[in-house]
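One chain comes next, on its own, written out as structure tokens in the form predicted on its own.
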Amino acid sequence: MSKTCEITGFTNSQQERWALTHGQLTSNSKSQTSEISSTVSEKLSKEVLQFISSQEVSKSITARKEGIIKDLKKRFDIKFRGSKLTTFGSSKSGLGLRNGDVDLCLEFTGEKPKKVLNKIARMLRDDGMEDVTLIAHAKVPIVKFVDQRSKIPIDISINNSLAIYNTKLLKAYSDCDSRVRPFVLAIKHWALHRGICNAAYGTFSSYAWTLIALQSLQTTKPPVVANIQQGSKRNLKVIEGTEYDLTMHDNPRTLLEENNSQSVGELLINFFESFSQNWPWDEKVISIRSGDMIARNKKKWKQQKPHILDAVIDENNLRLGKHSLPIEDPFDTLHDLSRVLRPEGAMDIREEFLRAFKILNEGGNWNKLTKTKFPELVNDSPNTDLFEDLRMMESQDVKDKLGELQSELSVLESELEIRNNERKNAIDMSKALRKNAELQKEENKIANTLKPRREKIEQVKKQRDSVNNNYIPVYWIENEMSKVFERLTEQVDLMRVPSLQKEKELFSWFFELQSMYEHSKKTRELHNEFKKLLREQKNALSELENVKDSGNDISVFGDFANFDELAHKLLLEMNPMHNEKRKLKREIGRLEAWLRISSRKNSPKERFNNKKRSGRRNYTKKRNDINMAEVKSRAASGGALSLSDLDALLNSGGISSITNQQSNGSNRDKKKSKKKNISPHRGNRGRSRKNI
């Protein structure tokens, strides 16, 4: 059963890890230290120095981070149309380790940021980038990613120009004296292989570092830089809606009165000492842009609760209260970079800082001071050489490993396709549910129909039947009817007048007419809506054996809806699949490509030239050692050859050089047979074949 100190709270694996803190709480009186020495100081100096020369940027690493904004820049023109990529952070104002990470701020005006953010991300999972992690809730909302080849690390930001204002302020203080900038990597460095300077794991941000460290050469004495936004004339800029104070001195070097003539090493130890003997926080905020830590009540930015110490003992709080190690930014002063920690990497600070000043106080080196405390949060070995692992292996092994990925990408292969034909079929069978089902609210529809149109069809028929009696056709009575008409208002000639009895029939027999037609033209309309019921009717029963016949009897495989999260689920398991396919693509074509460049460099054409080249001055001398008309004589003659002489007699000339000797040697004999008979005599000049 562990036990709890009754002083601090804390349970015994936690004095274990903050030994040097807990010893200081359940103290009486403060901590013994002994000025440290000058040789210490100098010491300090002089390892931090050689630190700082071996954080110059390789042009491999710059060209690197410059490949990966370039490219970057490239995806995000087409993506996010009139968008802007801008570099900003330490790695622009120079306060930044070689190995840092790259910060980028995304303009764009459109979608929301977080919106944005999460298709970068998505963008980047696709093209295999590591440790991509989108932190949506923070105050400026960011993606962060490994670049899967160099491991260079990689913040994006939308939106986020106050940064590079802030970039600015900073290359301004860097600019200011020659110290500030191993002081401040030194501190970084510290911090980062110490395991306190990682927002994400609940400690300062390497910003926050930056403002801390500022503030401590501000507040020597005397100042080693003085305070930049100091002046008369303000510089007011509204970014997105806020108003914010971007004033900056012209040359802040005129502000200083006094010349501060420490060492980088003294000022660390007055860095390390202040703040592990004199915790500032208890009652100060940390404000490079007022030049000196302010009162928290001037700034209105009391501790909130839970405090530091009793939110390490309440293991169900995961953070402390507002303005527990209050930082303020230099541009927005509303804005606290405490807001990130926990309560055991505040915690941790604490202890480190506490572990620094011992370490220094006891002599210790830099070594000692900087020894990394997780070695998987530490990046210190960027990979710019993407066949560093394959240059020392065998060609053999290399198509070994080849042969393996490739097997383990076929089998991978395998298994998406018959995922993906899993999913297919679950798609397929959803859409025939969802039509079946369509269809089947279709026939429900259209039979619905049909009993109360039969009903309608029935009483149409009743009424029609019933008006139907002696039915005189309609067109016949409009006839009639106008043939009265015409005779009932014809002109009427005086000679055939008729009589008053013959028009009274006439016009009985107009009205009569009249009657007739308003009863058939009813009975025609009653018949015409008969027709058309009947022809609902009929069109209706059509569709429903239509839709009968279109739809298949798959009810009995379940609801549409089992199928689509099928398809879903499948699609979740496919994902990572499609992303470890294209990591093995990858990792098959750089070890392709190795081994074509492996292969060109040992040719048996580039061999030939290269031991050609080194060996020239040796085949000459073995040649030159062999007496080559010996060796031709003996062949000449039939006579035994030696490899050695063999190879001299190909190089130079061959069996040809031999016979070419020989007739030379006849030819020569022929001339100086020639030259003994030097008498005078007549040539063949002119000579027929008459004459001989």
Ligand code: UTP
Given for the second form:
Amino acid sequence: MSKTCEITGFTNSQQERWALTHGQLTSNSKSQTSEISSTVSEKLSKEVLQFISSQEVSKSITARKEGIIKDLKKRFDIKFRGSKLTTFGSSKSGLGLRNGDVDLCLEFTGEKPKKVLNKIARMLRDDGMEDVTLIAHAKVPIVKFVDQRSKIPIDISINNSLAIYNTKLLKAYSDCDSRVRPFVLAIKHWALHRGICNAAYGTFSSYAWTLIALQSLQTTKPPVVANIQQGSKRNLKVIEGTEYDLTMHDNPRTLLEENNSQSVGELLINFFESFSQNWPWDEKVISIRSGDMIARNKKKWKQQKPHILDAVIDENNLRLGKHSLPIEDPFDTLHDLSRVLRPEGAMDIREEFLRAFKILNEGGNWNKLTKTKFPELVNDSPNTDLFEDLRMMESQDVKDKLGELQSELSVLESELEIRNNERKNAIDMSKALRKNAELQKEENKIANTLKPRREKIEQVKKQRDSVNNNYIPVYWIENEMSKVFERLTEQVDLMRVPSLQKEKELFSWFFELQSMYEHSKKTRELHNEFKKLLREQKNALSELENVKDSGNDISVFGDFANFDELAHKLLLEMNPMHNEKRKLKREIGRLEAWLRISSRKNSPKERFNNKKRSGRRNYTKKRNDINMAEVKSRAASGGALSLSDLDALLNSGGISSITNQQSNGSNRDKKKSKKKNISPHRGNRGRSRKNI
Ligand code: UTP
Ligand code: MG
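We have the form predicted on its own; now please give the form predicted together with uridine 5'-triphosphate.
Expanding to the full complex; the earlier chain stays at the top.
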């Protein structure tokens, strides 16, 4: 069991982690007096200003950022008609570090914000952007991603208009005094590198640190900046149904009564001293809107339970009561920026203030003060040089890497092909099964006609046979009848008059034939119908055979829903593989481009062109005809030189090259060092916009 402190309740490891805070909470003398000399503050000022100059955003980064924004704008214009994309945050206020993100706000009311963000996330993933994350449950939902080429992080929010206004406010503060920017950036850099500037990890956001820094500049004596939100004429505006007071003074510099002449170093020392020695948040709320911290009571932001110390002692508690280290948003005054804090994060913040002041008290420097605590959380350098990692590599190594990637790509492509074929088969199977199901219906329909027809056939056959079992063809009866009729009606030969008996027989035969004719006609009709039904039945049976033949015997494979599922599963499997393929192709393209560029740079033609470009014109040929070693030895010994000797000598490094040559040894070494100078990592090409 680890030992706990009786006063703070901290375990051993907590006492170690927050040693300075623990010390302060358990000692009687609360505050440590500042013994920081003017030398330390001067040195700090110098170091900070030097650091600030290193934070200038390079042209290539600016160009890349602009490129990304332009590209997104174009895509959004098509996807979200009538939308507007606005940049806000530090890249707009000027209070950004060189590794700061780009904050973008898409103003669009055509669809629900979360749906829009979902669509954006999908689009970015399809584009192969890295680390695309949708943070849907934050106060302001955003999509975060990292530009895969430059590693610049980008946040996109929807209809976040208030942030556009507070960015304007921060910019106005930055414009008030030349010390604002270095002061704020120094604090942001310190907080970032000490691991206390990450809302997602339960510490303050970058924006919150900016507000803390500005409050410090408002409250130092005399103030460096005045409260810009003051003025009798108020600017009230309704945004998304809520009214906000967006007043900003037109000329804030005129608001200061006294001039503050402290250096940035002194201002920073004051800052760390006041927060470490007089922890303000027990009683106060940071409020740049008021120009000074305001009392918790007045703001009605009482610290809610669990309090920080209780929360960290309770191992199971990850939650912190509301208004722990309250910071009021300058426009959205109901918003407390400390709502993101977690118990350990709040403790870390306090510890870091104490550490910073201790280091400064001990005469420590800027590097020590801002020593990176969690390197993995700090992205210090957006990369705009597409070939940075390749410049120092041997060309053979690049070729080997290219070969590896190419074989990786071909494996991936064949895996994709296999899956694609499997998917096609699954779709075909599903279709076939679907068709079978339709055919089955058809088959049933036909089969259903067979039985009634068969019954009908039986019935007709019976009728036909019952009418005349001894079927005599009608045509024969008709012939016979006409013959009898003729006999009965022909002219009588007086010499051969038929006997009465004979005539009676003929008449009765005729009547017999007549009756037979009636029967036979009926039989013929029934027989015809019988034949027709038989034909129909035969057709139906052969149709049935056809339907059966055109079906596929694949029912053993299951139902088509399974194949649909399989096709969908394969598609899901293929999506990340397609992304991977795109990535590999991009990387292969990059390596190939580098090999092309570097081989061009080292080719004799390129060297020749480079010389032409640098104004040395084509004396090369002439110089090649001259024996440089002989010219140099003549020059060294004071011998006579012609004009072309002199030109060749100047082009090969001038008089100094004679001594260099003498002291550096062989010509071969010389050649070697010259070759180095035209290696691909030198010169303008590597830095040109093309490489961005
Ligand atoms: P960031 O935290 O990115 O701050 O919030 P930043 O000022 O841009 O700092 P870096 O350089 O990226 O680290 C971006 C913007 O979002 C708004 C502010 O306008 C802020 O400038 N914001 C942020 C809020 O309005 N409220 C918040 O709680 C956080
Ligand atoms: Mg930002």
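Source: prediction; values computed, not measured. Under this definition, the rigid core comprises the largest set of C-alpha atoms superposing within 1.5 Å between the forms. Positions refer to the first chain, counted from 1.
Examine residue 307 after superposing the rigid core and state whether its CA is displaced by 2 Å or more between these two forms.
It does not reach a 2 Å shift.
Rigid core superposed, CA of residue 291 - does it shift 2 Å or more between these two forms?
Where the cores coincide, residue 291 shows only a C-alpha shift between these two forms that is less than 2 Å.
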